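Quick heads-up: it's one chain on its own, the form predicted alone, in structure tokens.
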Amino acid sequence: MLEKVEHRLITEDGRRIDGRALDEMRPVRIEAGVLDRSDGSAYIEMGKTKIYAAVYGPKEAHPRHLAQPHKAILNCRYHMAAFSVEGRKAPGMTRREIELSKVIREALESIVILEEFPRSAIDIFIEVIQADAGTRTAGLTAASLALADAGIPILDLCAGIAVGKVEGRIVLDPSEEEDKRGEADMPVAMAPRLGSIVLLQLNGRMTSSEFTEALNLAKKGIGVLYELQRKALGKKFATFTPAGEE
């Protein structure tokens, strides 16, 4: 009986098997107020990895005895579209999408300035619709840039990437086999200007010094995306029309 034989991640003049280099983003697409219907949309593009995020609020909160005093609540739902996976995902919320949830959730309130809203809540809706690895960053990524569209009062943006260990070397941005068949994950988000971490998670192990190498190849990869933000946000806005003029 043939054995089956995995084929390398990495070449071995370093090249990944997407042909990109180890430091090298997939191609990304960002941008602002994509949905009519909702007060701050956004939407991203990573590779294959497609999301939607949306903003409604702020507005009264429902049910009124969770309503906070001296500040807005942030809700957050985090949620794969039944199509965007191979296979088909049942419909509702899965126990992986309810901590993603609350993770997002909490990297967002590192950055909204919840109170300028008391007793009101800020809802943001992400939905993947094609999934392909860094799904958690991407959709962050999208919710911030959704909140500013909303003209939510943030401290910052805040955008995300993943780095992942494939075959013991250090990768920016994996794809869904790397992530698969990879040593590790380390998902990352920063809030650049605030010069402050927002989301940190490892999954796997890497040595201190392959650490601080991820969090430095995070840092990069965060910057272009926070670039691409700004700029989408400067497109949308550029050519915003208010109602009733020409």
Ligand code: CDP
The other form holds:
Amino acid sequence: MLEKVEHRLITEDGRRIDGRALDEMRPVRIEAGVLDRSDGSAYIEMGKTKIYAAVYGPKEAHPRHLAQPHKAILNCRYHMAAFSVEGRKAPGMTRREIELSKVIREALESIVILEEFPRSAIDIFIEVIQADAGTRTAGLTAASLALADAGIPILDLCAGIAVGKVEGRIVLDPSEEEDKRGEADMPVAMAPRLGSIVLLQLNGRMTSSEFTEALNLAKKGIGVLYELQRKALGKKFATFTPAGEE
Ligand code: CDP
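Let's see the other form, the form predicted together with cytidine-5'-diphosphate, since the form predicted alone is already up.
Every component of the complex follows; first up is the chain already shown.
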């Protein structure tokens, strides 16, 4: 029987299957204020990964017994559209989506000043329109921008990116094929001005020196995303026309 031979993911001269260098992220597009019906919104594209985030609130918390007397509660839903992955995904919330919603919510809780809005709720929706790896970090990057777009007080924006280990090399922003066939995948998110890591997960194995290299590479990518977030906000508010002055 013929065995299926899988192609190499990294060439002799250190290029990846899509032509990127090891420390190169995919083409990124970040926009703020892209949806009219929500209080704040953002769109992110990282290569073939495409995600919208929308924020509603602060508004009165429902059901009432969930309200916190001294702060707002943050509700977060990370969801993949049925058509976002190869082969249709069941439209409901899977265990993975429930877990990612929690991980992203916890990351956002470290940047939102929840004490400003006692007894309130802020709802965040992350809709993955097309998935090609790195959706939790891209979703978080978009959600933090959507919160800022909604005018919700935050201590800092946060941005995230994954780093991976592929054929023994540390790579920035793995694609789905690299993620699936690689040895390790490590999503990282930071609030750069606060100097905080707000999300860090590791699937697979790395040595401690590879881990340090990966974290530094993630930091570099996050710096780029953070600048793009700030630019997107600047662009949105530079063109903002107050109601009645249109
Ligand atoms: O998206 P992220 O890398 O944060 O999470 P993951 O669980 O490591 O998933 C990696 C990729 O696998 C996703 O981005 C999708 O491209 C793909 N995936 C899929 O095809 N079908 C699913 N039900 C879940 C993930």
